[in-house]
Structure formats: structure tokens, C-alpha cells
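Heads up, the chain below is alone and in the form predicted alone; it's given as C-alpha cells.
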Amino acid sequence: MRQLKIGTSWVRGIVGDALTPELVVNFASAFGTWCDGSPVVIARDTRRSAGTLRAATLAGLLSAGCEVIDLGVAPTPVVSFAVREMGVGGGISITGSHNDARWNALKFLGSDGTLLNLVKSEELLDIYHGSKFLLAPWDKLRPVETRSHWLIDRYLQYVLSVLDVDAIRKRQSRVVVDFCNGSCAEITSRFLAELGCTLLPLNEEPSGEFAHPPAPSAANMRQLASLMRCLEADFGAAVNIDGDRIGFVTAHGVALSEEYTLPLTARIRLKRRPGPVVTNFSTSRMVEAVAAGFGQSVIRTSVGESHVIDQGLAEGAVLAGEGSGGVAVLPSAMTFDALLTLGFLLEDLALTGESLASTAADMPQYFMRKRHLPCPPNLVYRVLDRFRAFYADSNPDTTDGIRLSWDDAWLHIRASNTEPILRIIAEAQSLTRADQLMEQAVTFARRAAFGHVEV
């Protein structure tokens, strides 16, 4: 089965299989048409396929009459900033994000610097399927410009302006950062130097040969955690390939679940500015506990960066994020931004004098289990429908898959937005309860997928 996923704000697939140069040219042409031929910012991550996809993207955008500002290898948050700073029609980040090296994607950003929401994505898809693209005549074709250094300088200045730089400089933190051979090493090095911090880099070469799976989960931070036990550093951080997600490791080498990133940032953000927090249905209840301590509410919506940020902007939220390690500090950032999240943590530790370990220990304790089951797209919704029918008496929330909630626990089953799998997440106040919920859900899903469940 050819693996191509088209979701809100992006098209993603295995390069050379479903994600072909022809498809990329057509999507880029559609985006250039959607932007009405306005200037567009692009950047790419370090994957081997990035050069091929860049060429195809340029062909599509230029044919629609767009001027293209190419940032080269740069994180997605920089694309978002550049779109807003320059007032252009939109942006495309060529990145597979947390997927392995076989995958790549086009992530589409609108003129406000946010990933396209559902309505805008449907407009783009209508243009793509209609295949009626703008075609500029030969004398109206625009050039490709490179402004990476100037725009990255401005981005760093902006991020630093949001932080208490003097406090961070006084602490002189030592930070180990695992870049997983992605796009963030150079910009993070400059950022930490400006903050008077010492960077101890790991896997910093932008080779595209990833040292481990890119997502900043505890399992993928084992190398970083082992290194932390041998070094004198305040904490460690693992940054996703395109700078949208971040995970943390304590000074003693304890890798925190990626679920800690949002509540840790909420604790910092809500000290400064009260307001609601938006997250998805699959994120830990830790964030509710943190927000309640400041008298603030948490609003949940569908899984996906574009969903939570769009909802956050609509609700006037001060923070939007997910349990994946992705956080957007609204309105300073319009995408998940690992660098800004790192800066907030450095500031908080500097102002409080605490360690990451003590800060994490203050979080309420829940037990979470995450599983994924390979499931062809033609079977996923049959499984979800059988879950819905089986748990009908438990008032399931069907906004995004099936979510069941109890006083002491919750369970969420949904189709992945990015891969042909079924995602199952359970969280409870006790480990036994979380394990029981997960085992029941996995067993039911396997039986339902092969037609062995009667409802």
C-alpha cells in the first residue's frame, strides 16, 4: 500500500513511493495559486530527500508567478516568523518532522504564519484537485532570493526580546542538546551563546542520517540520558528535526516523558500572563492540574498542531500545545517552537533557582501508556465505529476518534494523522488501572480490525 497522508496543513508520504516530485510540483503550484502568486517563504530540513523536494517546490511556486524567499536549511518556526516579518503570502516548510528518514512532507503556512486551518486546507485541496493553477508568462517569472542570515538574525532578536535575558545570563547554565542531525544546531548554538549559556552538542552534524528516531520521547532520549550521567550540566534537551518539538532530561540523566513539556511551560507562562491553555484530547491531565493552580482553564480539541493553535487563537489562549513536546507561546509564536520553549525553561530555572528535577517532581503524578497498532486506512474507521458502539453507555466523545473519560482515568483511540496506524493512549492515577485500560483497548482493537467483534 502506497503511504501518502494528506491532513490539515500538510501532505506527507514516503519519498519515492507516494510522495513523488510530480505530486510535490502540483501541490506547490496549488499553494502558489492559493496565495494568488504572492511571495512565499520556503525552508527545508536535513533529510536526503530535501533537495529533490525543494527543486519540485520551487518549480511549482515559480510557475505560479511567486517570488520565492529560500531560507535554506532552517526550522519551521523560522519560516513562520519570516512570513509574518516580511508580510508575504505564505510559507512552505519541507520537513518530515518526527517521521523517520524515509518520510518527508510539505507543511503549508498562511500569511499569518500559522499552519493552514481546516477551512484554508480545504481551499488548497480544491485547487489541487481541480488542477487549474496559475501559470505565469515567461516575462512574469520571479527570481529565487536567499535571505536566511538576515531573517534568522531577526528571529533570534525577537525570541530574545520575549525572555529575561539578564537573569538567564547570570545563571550561566550548561545545557546538553541532542539535535538528532536535524536543522537546529546552528541557530540553537547562537541562541544559547546570546544567553550566556554553555552548549554541549550531541548529534549536531546536519547530515540527515538520524542518530535515532527523531521524536523527543523518553525512549529516544536514552543516548542523551546516558551522556548526562557523565557530564556536569544543568539539564539536557532533545530537539525535533524541524524545531517544533522538545523533550528534557534532568541533570542526573532521567529522561522526562514528552508529556512534561507542555505542563512545565504552562507553569512558567501562567506565572507571567493568565489565560486559557489549549491542548488536544491525547495530552496528559498534568496540564489541567497546573492550570487549575493558577485559576485557569484548559480547552481540548482535536489532535494536530493546526487544530490546537487555531483553537488557541480563537479562545484568546496564552499557550497551545500537545503531549508530543510541541508548544506555542501565544501570541509570541504562531507555530510550535522548541527554541522559545527552551528559553522559557532557562528563564524559569534562573529566576527560581530550582533544578529541572525539582520542578518536574512538583508535577502531579499520572501513569500513561501509549501504543500504536498498524492498521490499513480502510480498516481504521471500522475499528473506531465498533469502539463507539461498544462504549456507547460511557458517553464517548467522538470529536477526534473515541475518547472515554472517568474520574480517575481516560482512554483515547484515534487514527494517526501522519501514519497508517491506530493510536491508543490511556492515562490513570494508578499504574494498574492504566495497564488494564490499555490491554483491554489493544485486545478489542485487534479483534475489531479482523471482524471478530459483534456489537
Given for the second form:
Amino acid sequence: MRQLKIGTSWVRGIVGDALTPELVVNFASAFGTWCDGSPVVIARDTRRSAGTLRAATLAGLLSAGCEVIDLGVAPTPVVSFAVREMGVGGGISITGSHNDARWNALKFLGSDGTLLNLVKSEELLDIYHGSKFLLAPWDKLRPVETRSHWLIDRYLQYVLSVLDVDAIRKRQSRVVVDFCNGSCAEITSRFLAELGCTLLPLNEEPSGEFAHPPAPSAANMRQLASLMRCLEADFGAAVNIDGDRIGFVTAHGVALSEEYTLPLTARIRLKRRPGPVVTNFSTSRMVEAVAAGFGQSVIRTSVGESHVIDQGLAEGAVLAGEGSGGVAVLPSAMTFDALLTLGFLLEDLALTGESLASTAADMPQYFMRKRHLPCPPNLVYRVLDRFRAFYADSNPDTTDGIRLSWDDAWLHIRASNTEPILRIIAEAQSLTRADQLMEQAVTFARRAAFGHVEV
Amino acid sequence: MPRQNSLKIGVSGVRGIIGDSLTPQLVASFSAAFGNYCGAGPILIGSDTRPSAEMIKQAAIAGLLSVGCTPIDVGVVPIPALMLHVREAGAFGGIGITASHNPIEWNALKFIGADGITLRPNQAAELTDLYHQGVYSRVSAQEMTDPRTDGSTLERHRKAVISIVDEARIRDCRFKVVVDCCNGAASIATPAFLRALGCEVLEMNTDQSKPFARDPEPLPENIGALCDLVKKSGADIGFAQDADADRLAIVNENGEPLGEDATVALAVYHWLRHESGPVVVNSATTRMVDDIAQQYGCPVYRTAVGEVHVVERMLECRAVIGGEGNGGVILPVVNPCRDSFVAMALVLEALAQDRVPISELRSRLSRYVMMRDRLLCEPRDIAPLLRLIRNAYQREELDLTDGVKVLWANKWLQVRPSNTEPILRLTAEAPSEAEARSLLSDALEILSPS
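Provide the structure of the form predicted in complex with the partner chain, given the form predicted alone shown above.
In what comes next, the whole complex appears, and the chain from above leads the way.
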């Protein structure tokens, strides 16, 4: 099967297979049309295929008459910032983000610097499918602006302005950061220098040859965790390729699940500025405990950055994030931002004088189990429908797949946005209960998916 | 916007109108097909100064990268310099982004093979087949490269051209030269080239950021300003190039245009003094070339009109020089393509060697008057009309290489279909204007009897 996924705010696929330059030109032309030919900011990550996608994106945008401001290799949050700073029509971040090196994608941002929400994505897709793109005549073509490094400087100033720089400087932290050979090494190194921290970089060459799978999960942070004791650092962090997700490792080399990123950030954010928090149905309940400590509520949405941020803006939230390690500090940042998240953790540790290990230990303990099963796209609806019937007594929420919630546990079964798989996530106060929920769901999924049992 | 029928996919490449038929999607696909045709290796990309060059270039880069080629962007360069660079650097091929003499809303891809020559008709047909099949062998992300840049094209070309002439002798003359580059792709290269030959250079239309200053074809009616400046400044000679710098027109020290025919004649005249061998020109090129070659005992071969036909024949018969009457000079020892820099170098060397003004050099060549006319003609009428001419002149010597050409001892008449428009082109050359005019009117009488 040719691997292509068109989701809310992005199109991703395997390069050389379904993700062809023609497809990218068409999407960029459609986006240029959607922006009505106004200027667009672009950036790319370090993948080997980035040059190909950049050229195709430029061709499509230029043909629609857009001026293009090219940031070069830069993280997605910088694109979001530059779009707002320049007051332009939109942005495209060329990055496969947490996907492996075979994949690449275009992430589309609107003029407010957020990833396109559901409605805007549908507008873009309608233009794409209609294939009637804006085509500027020769004398209306605009240039590509590549002298835009000052926007990256401006972004750094902005991130620093949000933080208590003096407090962080006093702490003089030593931090190991695993960049997974992505886009963030240079900017993070400047950021930490400004904060008086010592950076011990890992996999910092922006080679696009990823040292490990890029998602900052505990499993992918094994190399980082194993080095912690020798490096005598305060803590370790792993950022994904385009700097929207981050995970943490303690000084003693315990890799925290990426589920910790949101509640750890909530601790300091809600202390500074109380307000609601938005997260998705698949994220750990830890954040509820932190929010409750500040008398705040947590609102849950469908899975996906654009959903949680869109909902966050609608609810006047001060934080929106997901269990994947992506956190947006609303309303000042409009995308998940690993650098800002790192800054908040540094500030929390500096102000409390605690270690990451003790801070993490304060979190209520939950046990989470995640599994995924291959599921052909044509079976998704049937499988989910059978699940709904199976759990009918437990009052399932069907906003995004099937979600069941009990006092001591929850279970979420949904189709992945990015891959042809079914994701099953269970979280409970005891490991036995989580295992039992997972076991039951997987067994049922297998039988329902392959139609062996009439339900 | 209603689509015109403006897309042309043919022997000379892919041409279309920006904002209409020449879309980035089409360019990306054609470039992917070309990358498959050439194989995964370095492909040079150069462009002229049209504002649409960047958009087209990025689409071409995307298509080439997707099939595993490494595009090397050489920037704004004259087409002959790009072709030379492809051959010298051992690239797998090249793409020239230029619509040559077409108006500014057009652009085009010109495909160059590894030998530095525009794809021959059969090669172009293979490429077009690959394109139309629509399935390109893409590479995975791990096999992809980033595009590169290379700024050595102009210097490589300058050295190659200067190496075939007596540089010191030309430098000694300190020629005063006026150039009109039409704000085209040679706007930087030509003044630098002439200064390297010790010339004092007065530049006209050498701002690449500006649109074409005149109709890109270097016809006498388009280069009046150049003629004026040559006369006013007391320059030794004036040169006018077209937008992609493959054709050259010459203005003498009195500010008179010599006509584009004279360029190839002067180049042949001078080069045969150095090296004797066959000469190849197209069938519409002046008889001056035959007279000169006869003087040196060298054969002249004639081909159908079109650069690629001339080049092909030159390679077959190992010609030492060739060209076209439109101002295109081809010197295989430098480059098997039309090259206005070669033409300039040869003419300057001839002046330096003989120490005479250009008007005098011109006067050594025989005088002919060439006259042209055209007849609107539906495609279905072409063959019957050509047959009328052929029958009318069946007792004369006929050359059927391209349309019908009738030859007499010192004059000729040609009627041929245009390669680009639905017309018949009529050309006559004779020692006097009256004779040339009468040849034309005879032919018109045959074609459309009053």
C-alpha cells in the first residue's frame, strides 16, 4: 500500500512512494491559493528529503504569487512565531516531526500561527481536490527571502522574555539534550547559554541520520538515560526533530515517560497564571491532579495538536498539551514548543530548588499501557463500532474513537491519525488493572477486526 | 482565465506561458522524467534573467531530486556556457531555463545531454515518452541529496573561448567595444569576457534585474540604439546578443549593422585561415559561406533549419566550423552549439590579425542581398504549395533538405514551412536587390497567382 496520510493541518507520507514532488507542489499551490497569494513563511528539518520537499514547496507557493520567507532549517515553533511576527498569510513547516527518516510531511499554519484547525484544513483540502490553483502571471511572481536569521534571534528574545531568566541563571544547571540529529541543536545551545546553563549535547549533528526513532518516549531515551550518571548533569531532555515534543530523564538516568511533560509544565504554568488546561483523551490523568491542586479543570479533546490548541484557545486555557510530550503555553505560544517547555522546567527547578526526580515523584502514580494493532483503513469503523457495542454498559465517549472512563482507570481505543493502526491506551491506579483492561481490549480487537466472532 | 493553446512540448524542449500552461507541476514531472532519462547523477541547472526563473528552477530541482539526481544550480548563465560546463564537468545532463527569443511571459526547459548538446530529436522523443508514461522511478529519502550550487560556469567558459584565440594580440589592440546584452543571461559574462581580452567596454542593457530592454532578436531594426552609441562613442565595433547569448549581431565602426548573416560569414572567413575542413550551415544561410569555403578549398554541407540539425551534421562530417544565418556560430573545438562568445572572439582576432577596421573586413567578403517574405498557409496546404514550386523549377538544380530550394550559379530561392508558425517562409539571395526581389515575386506568383 502506498503510504500517504492527509490529516488535520498536515499531509505526510513516505518519500519516494506516495509523497512525490508533484503532490507537494499541488499542496503548496493549494496553500498559496488558500492564503490568496499573500506571503508565507517556510522552514524545513534536517531530513535527507527536506531539500526535495523545500524545492517543491517553493515552486508551488511561488507559482501562486506568494512571497516566500525561508527560515532554512528551523523548528516548527519558530515558523509559528515568524508568521505572527511578520503578520503574513501562513506558514509551512517541512518536517516529518516524530516519524522515522523515511517519512516527511508538510505542516500547515494559518496567519495566527496555529496549525490549521479542522475547518481551515477542510478549506485547504477542497482547494487541493478542486485543482484550480491561483497561477500568478510572470510579472506578479514574488521572490524568495532567505535573509531571515533575525527572525530566529527575535524568537529567542521572545522565549526568554516569558521566563524568569535571573532565577534560572542563578541555578547554573547542567543539562544533557538529545537532539536526535534534528533541527534544534543550534537554537537550543544559544538558548541555554543565555540562561547560564551548561549544555551537554547528544546526537547534535543536524545530519538527518537519526540516532534513534525521534519520538521522545522512554524507550527512545535509553541512550540518553544510560549516559546520565557519567555526565553528572541536573537532568536530561530529548527533543524530537522539529522541536515540538520533549521528554525528560532524571539525573540518575531514569527516563520519565513523555506523559510527564505536560503535568511538569502545568506545575509552574498554573502557579504563575491559573486557568483551564486542555489535553486529549489519551493523556495521563496526572495533569488532572496537578490542575486540581491549583483549583483548575482539565478539558479533553480529540487527539492531535490542532484539536487541543483550537479547543484551548476557545476555552481561554493557559496550557494545552498531549501525552506525546508536546506542550503549548497559551495564549503566548501558538504551537507545541519544546524549547519553551524546557525553559519552564528549568524555571520550576530553579525556583523550588528541587531535583527533577523529586518533582516527578510528587506526581500521583498511574500505570499506563499502550499498544497498537495494524488495522486496514477499511476496517476501522467496523472495529470501533463493535467496541462501542462491547462496552455499551460503561457509557463510552465517541468523540475520538471509543473512550471509557472509570474512577480508577480509563481506556481509549482509536484509529491513529498518522499510520494505518489502531491505538489502545489504558491507564489505571494499579498495574494489574491496566494490564487487565489492555488484555481484554486487545483480545476483543483481534477477534472483532478479523470477524471471527459475531458480536 | 481561459487556457490558450500555449504549451509546446517538442524537439527544443518544453515551452509555455507563466501563469497559464507552464505550471510547476508540469515542470516537476518533466524534470523527474529527464532525471530518469539521464540517470541518477549530477544535473546542471542554469537560467536566463526572466522573473519566472526561480519558480521554474525550484520545480525542476524538486523533480530531479525525487529521482535521485543531484541538481547543481549554476545561476544566471548564457546557454552555451551551461552546455560547456555540462560536458567539461562530466555531468549526466543539464537543464537550461530559458525561452530564448520568446516574449517575457514565456519560459521553457531546454534539455542538454551529457555530451553538452541539446537532446537530438530521437532522444527528445524518448524523454517525451517517459514523461507521458507518467511513472517515474523515485528514490527513497535515504538516497536523496540536497541541491548544490556552482559558480564556475562563466569562468570555465571564458577560459575555453579565449584559449582558441591569440589573447595577447587582441589585448594589444585595446579595442573599444559597445555591447548590448538585452539585459539577458550574458549581461555579466560579456563585459567580463571582453575586458579579459583587453577591450574598453561600453555596456548597454546589462542589468539582469531589469526586463528585456528590446525585442531579444538581434535584428537590425531592434538594435538602433546600439548603432547610435557605436557611432557617437567612436568605438571600433558593436556587438548585440539575444537573451540567452547564443546569437550575435555585429555593428561596424560607422554604426551600421552588418546583418546577422555577416556574423557566421566573418567567423568562417577567419577560422578557415587557421584550420581547414568541412563547413556546415543550414539551407537558409547566405552564399557568402560557399564563396569563402571555395577560396580555401573546403566543402560546405547544408542541413535543414534548426541548430540541432546543423550540430548533428557537423559531428558526422567532422566539420571545423558551422552555424546559422541568424547570427549563430558553432565552433566544435570549443563547444558543439551556437555561441556568441566564440563569434566575438573570432571577429576580434581577425581585426587584430589584419589590423583593419571591421567595415574593411566585411568588404572583403562577397556582397549578396537577402530578402524574405512569408505566406500564411494552412498546414494542409503546405505540401501542395511546395509541389507547385518544385514543378515550376524542375529544370533547375533543386535541394529538398528543407522545403524547396532552387539554386543558380550566384543566387538562390527557398520556400520552406516554418517550424513554429503556420506560414511558409520565402527567402531569396542574389547579387543585387532587384534580382532578389524578382526571385521572390516569381515565387509568390507561383504560390498565389493573381
